[in-house]
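A single chain comes next, written as structure tokens; it is the form predicted on its own.
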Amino acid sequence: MQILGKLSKILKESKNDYEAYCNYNNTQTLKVNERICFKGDAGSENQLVQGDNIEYMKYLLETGMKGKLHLIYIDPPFFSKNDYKVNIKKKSDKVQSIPVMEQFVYKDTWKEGMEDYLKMLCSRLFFMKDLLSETGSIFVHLDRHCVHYIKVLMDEIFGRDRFINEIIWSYKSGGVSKRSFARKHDNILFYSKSKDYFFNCLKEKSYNRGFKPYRFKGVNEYQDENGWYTLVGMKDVWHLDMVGRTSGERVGYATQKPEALLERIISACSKEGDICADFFGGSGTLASVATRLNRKWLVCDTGKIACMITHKRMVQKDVAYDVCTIGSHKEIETFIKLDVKITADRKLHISFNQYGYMNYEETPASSRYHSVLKSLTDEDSLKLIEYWSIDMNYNGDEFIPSWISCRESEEVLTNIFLDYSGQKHAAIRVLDIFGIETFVKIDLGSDG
């Protein structure tokens, strides 16, 4: 049977899965691993969560967030039948000829084919509908592979009359086929929760014919370096550049979306202070733009690397947020060797000496990279560290860093002096190139 004939079955089974999961009483606990605070903030509603988005959405529903999200944007897998990776590149004066280490960030291959993929996304759309406010909207970012099937399913879940637009994002990118027109666009489905959805009509330039002034009565005209234009309501075809190799936005994530794209969506369908969410968070573009536009945000991704990249991207902004995990996670045993001293002039001196893995087979790296990781561990292990932070007042409960360092190029600070005022305990949190977390408690002595 073709997929079209299976859509009603997919919809029914997805709804059954959603209802069964809602009725399952073993809700996962959200664990806050790190609380980023600025300007004396005691906490934040912004959350970066690593884990299964269905577990996170169920947690949100059961903690009073039903009908509270004003905007949801998701960029799920496209059913491209590809697996996506990041290239980990390291240079070292001590370890020669380090190869580019390919690390998979998410799989877009499905054992049961299209039916399996559609059920995955469809069951999650039921949760998203529950989380949306009555004035809220959802944008689902897809492409030619399955947008038509998802459109049919969303018509059933949200209602055909709640379909607002199919936005075409047109871009320039790499190669072209000699057997088809160049495929250079994505499709973004825009639905509302109700007829009372919030929408701020954005404007764009519409150039006059011949770029000359019309001088029509009552029509405002403007001029730029190209010629004369008017401002009109934005159309549903958006010509925006991708995140290129030389872009200042680029964070090295395989399917990173441009901030200009999210800026249009967030500006059109939310107000300052509204809560925006992305449950397939990727590189954190929604969080980055929502911060700049003074919105609150919730971002979830199952991948450790995706969350590490987003954390590095966000920690450099003046924004408070919680870094969390939900559900069970495989623990990978690491080791850290530190020198910790209190100097004569009352400074806390912390120096990293070595970082590594107790068992290379447990790392997510392919076996062909194990010898490289071992060489780096033995000779230049600090190259493995992407981020670390220190809580100088660790109370055994909340980890709130008072000092942070994240790698922006080839160097990360690993030898520091901090003001010391008699604290008894401190703690360090480390993230490595795979997003693996290591947490270390430090006893500074009973006398401070």
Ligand SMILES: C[S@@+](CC[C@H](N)C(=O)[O-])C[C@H]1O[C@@H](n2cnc3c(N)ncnc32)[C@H](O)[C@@H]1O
Second form
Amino acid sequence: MQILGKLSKILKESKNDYEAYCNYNNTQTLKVNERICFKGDAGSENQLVQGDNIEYMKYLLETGMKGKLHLIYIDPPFFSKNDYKVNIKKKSDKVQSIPVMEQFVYKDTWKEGMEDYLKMLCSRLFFMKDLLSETGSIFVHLDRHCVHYIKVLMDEIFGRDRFINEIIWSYKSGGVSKRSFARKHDNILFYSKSKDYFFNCLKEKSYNRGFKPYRFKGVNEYQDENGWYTLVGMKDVWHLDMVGRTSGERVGYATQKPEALLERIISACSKEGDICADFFGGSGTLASVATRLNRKWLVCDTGKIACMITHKRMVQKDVAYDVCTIGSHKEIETFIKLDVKITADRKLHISFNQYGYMNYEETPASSRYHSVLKSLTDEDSLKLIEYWSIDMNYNGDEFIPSWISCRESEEVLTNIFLDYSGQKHAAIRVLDIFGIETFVKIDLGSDG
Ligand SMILES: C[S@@+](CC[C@H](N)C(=O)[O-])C[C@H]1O[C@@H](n2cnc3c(N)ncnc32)[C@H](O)[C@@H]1O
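Moving on from the form predicted on its own, please list the structure of the form predicted in complex with the named molecule.
Following is the full complex, with the preceding chain placed first.
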């Protein structure tokens, strides 16, 4: 049977899955691994969560967040039938000829085909509807592969009269084909929860014909380097560049979306202080823009690498947030060799000597990279570290870093001196190139 004939079955089964999941007594606890402070406040309502969004959304619904989200933007896999990777590039003076390591980040291939994909998304849309506030809106970012089927499913879930726009995001980058017009747009479906949705109508420039002034009565006209224009309500076709190779906002995540796109969505459909969520968070573009626009944010992704990239992106901004995991996770055993000393001038001196894996087969890296990972561990293992942080006064419960080092170009700091005033316990959290976490408690003795 063609997909069209299966849509009502997909809808029904997804709704059953959602209801069964809601009723099933399997709510996972959210584990807070790190609380990032800003202006003395540790953690906050902002959350970066690694895990399956279905578990996170269920957790949110059961912890009082039903009807509390003002805006949901999602950019899920598109049914592109590709798997996405990041290129890990490392240079070392000690290990020669390190290959670019291609690392899988997420799949967009579906064993049971499109039906499988549509059910995955559809069951999650029911959760999102429950989480949205009465004045809230949802934006679902798709492309030609499936937007028409998802549109039909969203009409059923949210109501046909709740469909507000299909935004066409048009760009220039990417390849061309000799057998079709060049495919240069994505489709973003915009639905509201109710007819009382919040909408701040954004304006854009509309250039006068011939770029000359019209001088109509009562119409404000402006001039820039291109000529005369008026300000009109923004249209639903958005010409915005993709995040290019040389762009300052590029974080190296294959499907990273431009901040300018999120800026329009967030500014149009939320107010300062509102809660915005992205349940397919990738590299954290929504979190980044929401922070800049003074919104709160919830971001979730299954990928350790996606969450590590988002964490590195956010930790540089002035914002407090919690870094969390939900659901079960494969433990990968690592080892760390540290030297910890308290110096005569009351400094805690920590030097990071070696990092590696107990079993290279367990790492997410393909076996063709195991030998280079081993060489790096033996010769220059700090190249494997992307981020580490220290809580100088670890209370055995909440890890609140007082010092953070984050790899931006080639180096992370590995030899540090921190003020010591008799703390008894410290702890260190490390994230490596795969987003694998290692946590080390350090006993500093009774008074150092
Ligand atoms: C297209 S990317 C999002 C890119 C993002 N908008 C950005 O600007 O970087 C889709 C993301 O969805 C994540 N993902 C797929 N299935 C998921 C699930 N069930 N729960 C949480 N995240 C999921 C993938 O790991 C991937 O990072």
